[in-house]
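The chain below stands alone and is given in structure tokens; this is the form predicted alone.
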Amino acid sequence: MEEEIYNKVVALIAANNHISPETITIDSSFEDLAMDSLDGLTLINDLENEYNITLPNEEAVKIKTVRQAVNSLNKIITQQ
């Protein structure tokens, strides 16, 4: 499941920010990818819609890297 989530996160970041997916790694920070806070919120919203989940706000605001996004999503999805 983690690999599927990672691939979806990368695809959404690449599409929303018009960058090549090959430039995104698990350790990329949103700052490294030139994502601002609005880009981060858009990503979180897209992921919530994709997986039909809701990330708690206190969890969502902590997500600043691809790894954190994948881990947070995996945690929420596996608890369902």
Contents of the next structure:
Amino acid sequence: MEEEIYNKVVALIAANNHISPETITIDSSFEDLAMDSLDGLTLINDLENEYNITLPNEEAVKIKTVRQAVNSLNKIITQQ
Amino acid sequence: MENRRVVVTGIGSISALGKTVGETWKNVVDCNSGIAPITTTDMSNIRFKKGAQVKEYDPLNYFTEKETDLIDRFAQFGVIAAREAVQDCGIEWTDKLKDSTCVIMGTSIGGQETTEASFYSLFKENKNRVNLFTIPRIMPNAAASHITMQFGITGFAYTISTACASSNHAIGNAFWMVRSGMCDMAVTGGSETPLNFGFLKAWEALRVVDPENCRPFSKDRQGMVLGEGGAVLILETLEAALQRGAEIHAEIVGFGMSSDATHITKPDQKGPEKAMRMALNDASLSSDKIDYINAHGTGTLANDSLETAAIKAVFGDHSKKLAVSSTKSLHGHVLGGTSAIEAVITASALKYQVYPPTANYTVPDPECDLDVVPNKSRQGKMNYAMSNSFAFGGLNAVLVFKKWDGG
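Next up, the form predicted in complex with the partner chain in place of the form predicted alone?
Below is the entire complex, every chain and molecule, led by the chain shown above.
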């Protein structure tokens, strides 16, 4: 599941920010990828739509890296 | 031409705090917040439930049925506030005065309720035609236009749209117009009605709305709470006001504005600092004269700490002495109409010598370590007050008011 989420996160970041998926790794921060706060929230909103889940605001605004996004999503999905 | 002194001789307000200035001010003094569950929109699919809605509002108490067909709720609030302000100032209209009066209003989104209803009928109900009045109801200048028609005002009129700073920009522009002699009187303020499903979903996406309550400057704050309403001020020269024996609420002495030029939603410290400095400079006032700041104080994590830092940078040691409160905790964030409501409250604060409170204050935040007048209004001497507005898009507008002491 974690790998599937990772692949989805990479695909969404690449599509939303018009960058190559090859430039994205699990260790990439949003800052590394030139993503600002709105780009980060767009990713979270897209992931919520994709997996039909809801991340609380206070958790969503803390996500600043690919790893944090994958871990947060994985945690919520496995809890369901 | 030498600058003329400009005073506020009429005020009107409608918001969650009440449908008149009297009700509004009483609820400010008593720290009764108007924030409550939103009932005008189905909130079941929205993550937050609260807003600052005008309570028990029936447009037919103010307009004929035919008028309500033509005038969206946001413009209705503008007109209602203008009627109260005009009545309050006690002016007797002459053709000459109508010709030299301007109307400058602020709104962020105009007739959003109409936008949603009309386009719902197209997209969802597969209708082929929209309500004929869709455009005149939606257009952001509708409130300003209806105010001109209401009183037969034939001077210049326009609407300013700078998101959450719209009505401070409107009042500031009107102040400069009267001061410079471009017009003799101004009807100015703003109105907004953002509590509509689509628009609330758009705010939900930005994750800046507190799911519980608006708690400006508190450590556990999580964002703003949206509100609806409108407010209007009548500005005229001090000379004219004295000549006709008008009651003066306060004097406007300075206006400043700036743009951050950094990010479309993320606030920056330098822009607000510049606008506050410009307003002080415009008022020929040193920063230590300010007793009270009606803060932008949205309750978002970013705004409140950054506004605190900006105030400290501008006011230095004096920031420890002045009082700073966010009345958005009472009337909600009325977006393009919010600064007008705050201007009415600031003018009343000077008139009655009462410091408006920050409601819902919970836990102190070391990054917001100012005197925020927590949870209780306070009687005290106040000569000068500032009102801040810092909008999405990095557009900032700041007004400085002075107590009218007869001189």
